[in-house]
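Let's start with one chain on its own, the form predicted alone, as structure tokens.
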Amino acid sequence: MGDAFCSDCKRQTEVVFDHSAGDTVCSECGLVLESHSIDETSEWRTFANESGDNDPVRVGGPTNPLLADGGLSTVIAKPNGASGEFLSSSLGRWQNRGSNPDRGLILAFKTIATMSDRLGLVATIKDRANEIYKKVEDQKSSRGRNQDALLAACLYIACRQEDKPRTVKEICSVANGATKKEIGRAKEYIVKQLGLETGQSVEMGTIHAGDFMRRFCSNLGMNNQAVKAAQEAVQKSEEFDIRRSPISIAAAVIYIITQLSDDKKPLRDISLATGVAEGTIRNSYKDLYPHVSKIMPNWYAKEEDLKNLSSP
């Protein structure tokens, strides 16, 4: 029900939708105001065959280039109640005799997905860790490997290679029991495989410092000043010859922040939110304090405040 102008009754009249014809009727003298209207509103009807299923969606996942069919190929699934003799069926017989020569793709793809989740990575990265996978498997050479390193791997050159890098132990957290170790070798094994094919070097991308930056600073609670100075603090260290690797540099940094700000930090949570080792960012701490005045902004520590820093 609702009001519309009626031209015969020349007013607002109340109108009513006649959902099976799709009319708008005046409900006073019976004019069809407008016909074959379309309803462009949701359709929340399952389409589904089993009626404890209450899912609207009719309509498959979107296309995937990688796969050999699209990923569009028909699956023929059990019913709900029925026993283990729908394999023995014609049905089932049919289903195992067509069985999808993709299905360890589609596996390994989903198995990207749920970690790239996990992560909280965007599309783009999920998509280049895809094609990585799938270059490495047309080659038939990675049998006998360990599949779970070989996809995390797959994810931290994909991450690498689209400019958000992430850390090994991040990845390791997420790689279903794979190992830092297994994850090395089979990046390298990958970087190699994806050398041989091309006939030329894999481009990793470089890590810088400030990748990590403001992640490890949300993972701290920092504060929008405190991670505006700890940006451009890193972004000075490179001026400077400290062959430390650009996470430790990172967490040192952060560490001389918190010790210069009112919230200070322990060393054992930026630890925790960085994934470095407590003596790691000593040293690396070691390494940046003759620079400190350099590389800390004016703005944000004065000369009286760097002097209140701990020796290392």
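The structure presented is a predicted model; accordingly, all values stated were derived computationally and were not measured. Positions refer to the first chain, counted from 1. Rigid core: the largest C-alpha set superposing within 1.5 Å between the two forms. Compared with the form predicted in complex with its partner chain:
Relative to the superposed rigid core, the position of the CA of Lys302 differs between the two forms by less than 2 Å. When two forms of a protein are overlaid on their rigid core, residues whose CA moves 2 Å or more are considered shifted, and Cys26 is one of them between the two forms.
Core-superposed comparison between the two forms: the CA of Thr13 exceeds or equals a 2 Å shift.
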Second form
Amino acid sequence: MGDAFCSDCKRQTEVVFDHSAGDTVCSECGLVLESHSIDETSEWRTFANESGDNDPVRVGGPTNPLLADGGLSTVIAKPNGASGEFLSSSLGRWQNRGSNPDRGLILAFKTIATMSDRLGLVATIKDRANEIYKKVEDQKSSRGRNQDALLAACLYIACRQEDKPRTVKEICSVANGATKKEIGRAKEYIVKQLGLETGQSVEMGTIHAGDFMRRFCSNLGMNNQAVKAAQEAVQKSEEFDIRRSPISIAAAVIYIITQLSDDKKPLRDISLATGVAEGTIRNSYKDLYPHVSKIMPNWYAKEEDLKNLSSP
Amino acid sequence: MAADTVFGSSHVLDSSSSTSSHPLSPGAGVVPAIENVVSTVNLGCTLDLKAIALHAPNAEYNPKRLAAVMIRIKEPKTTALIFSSGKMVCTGAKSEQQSRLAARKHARIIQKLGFDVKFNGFKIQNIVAAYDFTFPINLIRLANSHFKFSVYEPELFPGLIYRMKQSKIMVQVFSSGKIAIAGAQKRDEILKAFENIYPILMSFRADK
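Requested next: the structure of the form predicted in complex with its partner chain (the form predicted alone having been shown above).
What follows is the whole complex; the chain from before opens it.
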């Protein structure tokens, strides 16, 4: 309610402000003087006692320092089950006209996120893998590489750096299409690039069988006693000169422990859980057999049980 | 000679490298055996690979896999890759002189087929040597203490790859005690690398 000059009545008239439509209307002739007025009053009310999870001041997801603008842009998502040969909505086609420089990065991050979800990795490992990928991408020389292998290798290195190593075979299983050899080569390449960029900062310790023990044992469903015995056994076995890959030693130790306990796991199950071939487990068992009495903790297995172990 | 310096003789005339007077240095005559020499030479004219493959004895040519003809000769037992530009790579020889002789023999084969070959720019690109220490080596401890130079990935490759700081020589160390030295272009680069790595590996012996 106020007074303004109406152009039709050519004099000052009483003007009504319609809040719902945002119009300023002359009350005598009905002419709309101003429309689309912007309401500058407060959008929501804040109470002291109610915090809740939604703070309306904050919008969008967490800023990503790796992306160029912090991840500010809005992305049009593909509607579920509506995909034709091309993006169904013209909005989607407009979005992907390819002007934003980060598109490759965003796609790579999404792939890394999918892979780490499949392995059940924590967010720290995923973020570290993203960082590693960004560092490698900054040096343009990585164009010709197999992208899948590169991403898988980033994830592999991130797991190693966080002291939660995953075997290359495990990474292989979630990386679509990358072979063990390709991932290995990509990993060497990344380590070299990171070393070139920030002189010798790459620190990755060698893997030990004990790092994988917990995971393999829980995959097989062994009970707590067996798991503890297996971890002790693997620690002791490192003193002996057994020339086998640590994963194979771990698999062989699990085989011995399960043979000594009540529920004997067949070789096939152990092979599936660890990714080691059955023949390799048998050969590692042959190598371990001479030292089995020194490796096995004596609270778990007595001498007679060890004698009952089948000689390879 | 190296034997004198091992016993710490004060009459050392030549200023040998510091590793020679190291108590763990290799004694006289302990030297790695050269297993493979790779060399290249330019024959100086374009070649018709199909004609060579058809007429030369012991020739393999699979253009879908590799754009070169592979010719093998029995003495010295070597393989040569011959490209259509006239460049040739000769591998498998056991010494530098044998590699040069073998490259000449291969060039003679091509010459007999009627091409106007020359022998330009013969260069030895790579020498590989092997040695057996006969004692097992603890690769994990070696990798942990020399982490700046070694790469040890038991999942990917059973041997530890040791890259020297000063040179581009690469040494592959296996837990059985056997080593392979590669990447040298001259014989004394190999000997120098061997002298450098000898004391390091002695200190990481795994047997009691």
